[in-house]
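Below, in structure tokens: the form predicted alone, a single chain.
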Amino acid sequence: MSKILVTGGLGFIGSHTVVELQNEGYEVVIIDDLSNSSENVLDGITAITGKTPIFEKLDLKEKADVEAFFAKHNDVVGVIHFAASKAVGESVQEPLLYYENNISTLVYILKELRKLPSASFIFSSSCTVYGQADELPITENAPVKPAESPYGNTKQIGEEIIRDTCKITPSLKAIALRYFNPIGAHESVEIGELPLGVPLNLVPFITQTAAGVREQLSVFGDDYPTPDGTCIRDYIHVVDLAKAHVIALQRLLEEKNKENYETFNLGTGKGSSVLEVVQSFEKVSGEKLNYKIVGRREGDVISAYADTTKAAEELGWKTKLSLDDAVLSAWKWEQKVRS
């Protein structure tokens, strides 16, 4: 049974990975610092597979405790890499926190993988690394823009460092996954999307505006060039994110990679606009939301949506739940976390 680190898993897209891993039969050793997650989220994957992954509370930040952590579970073939800030504002705000805690850990990580006699590394990357990209759906052959924020940076950063250590190391395989706007929750209900403090995030908002948390959701801007004016994005259910995640880790463990160093867009291939959203939470929980459309945010890219061709067809992966089914997830999630 091959070993894998999986480091922030207790958070959104983390914690549903270590669920498909595990019903994969794979061993799961956690790293979390919990500064974004709960030690809580355990129990929702054990009741979810029946086995309790490996957890340790680990500052990634802190150099000594990587390579000890390494020492210790010299066994770990493969490492998928979550751990990191992401809030685009505050990385704005916090710039060298956003660095150190996005970078120096990647660093840290890749210096211990280097010491196996073969590692595989899934890099959770980010569809910021296009910008606004010139042509839609987005290919990943598209120019890689400069970042809008510190935290896109980091994704740009991540990738080269991990492409340039690729270069030097025969024993590193690594698959940097672009995705696009993950969503949802598992359909058990046992783990689910927890943003601490105000939402970032479309879905969350929308939920905690139903469930009465927030008064009211704005929607920045109404003036876009897109069909009803409001910002495209490509939503995809968190399920599916986590699929994906396995099926690369699969293609590196199985050696059917094509070169060292690989990118992925994943995503649904298709756009929905932000009123489009709020009609689908509208439909499939019948509730309905108390929103405005204000002025826009800077930032915002118009419209982006992922060509996931590539996916496809050296994956063998595509998304099978729909927009309504990761909205109505997400609503159910809601409610169970505010009864």
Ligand code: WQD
Contents of the next structure:
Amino acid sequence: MSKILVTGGLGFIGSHTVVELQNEGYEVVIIDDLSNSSENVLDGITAITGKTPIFEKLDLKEKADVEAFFAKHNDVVGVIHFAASKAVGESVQEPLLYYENNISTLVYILKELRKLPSASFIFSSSCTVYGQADELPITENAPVKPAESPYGNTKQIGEEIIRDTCKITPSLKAIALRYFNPIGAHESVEIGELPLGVPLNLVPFITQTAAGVREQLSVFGDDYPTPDGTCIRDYIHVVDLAKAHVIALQRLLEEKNKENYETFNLGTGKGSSVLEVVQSFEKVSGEKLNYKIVGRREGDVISAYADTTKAAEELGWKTKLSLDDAVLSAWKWEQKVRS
Ligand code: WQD
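I have the form predicted alone already, so could you send the form predicted in complex with the named molecule?
Time for the whole complex; same chain goes first.
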């Protein structure tokens, strides 16, 4: 079985991707520093797949530890790199923490991959790199705009580092996956987005409000130039997203890539407003949500949703799950966590 390293593999998207990798028969080794996850996520993965991945608690900022890991696991053929800090607001307050954690770790991993006879690398990027795109839906050729936060800048810089490294490393193939808005949880309710701290993102805030953990959802502005005045995003079910990672990895392992560095947008292709997400929640849960309209949030783009053509044509992948499926799965996970 091909051995795949998943960094940040106990995190939200990472754990769902580990499940899909194991379902496809890959041997998985996880590196996670547990700064935004928990070791008992391993139990959830095992409950779903019947297999427990190898787990090594490791801080990727420690260069010597990264070198030692690759010396021990020199049979790794692919890496899916999720490990990074990802809170937009926090990155504005702590830019150096974000540049250190998101950039130095990427450099150390790429240095090790360059030593392998062949390596396939999947990078967790974000639609954040586009900022407010001039044209919708957003294609991979849309211009990368000046980042609105150090977090977004680390994704842009990360992509450039990978591109430049691939240029001088014939044995290294890489794909950057630009996610839109991942939401939801595995249907088994064995894994999901761990509710660590006050949620920054919309859907966990909705489910925690409905669960009585939060008093009320604040809707950040309804005076945008959109049909109902609230911002539009492309909410993608995390399981659809996880499956795309396996497909992208297989593209590289089977050498079907056209360039040795490629980018793909991962979204549903459909935009949903904040109020439409609230309405979806009320419909699928049967719960009335307590929310109020407040002022705009600094840094929000008005509208972002993916052009899914390239992923459909090149990866043969498109989402199968709907907004309602994703919102319901998030609600079921919330109820499980609170039970
Ligand atoms: C979605 C919409 C908010 C919370 C961020 C990162 C992006 C990616 C996904 C990491 C916006 C509104 C939100 C709330 C609200 N993360 N909202 N009340 O900002 O599109 O993307 O998370 O890769 O990089 O930028 O997601 O869920 O925070 O916001 O009204 O309590 O919901 O204003 O319009 P966002 P989000």
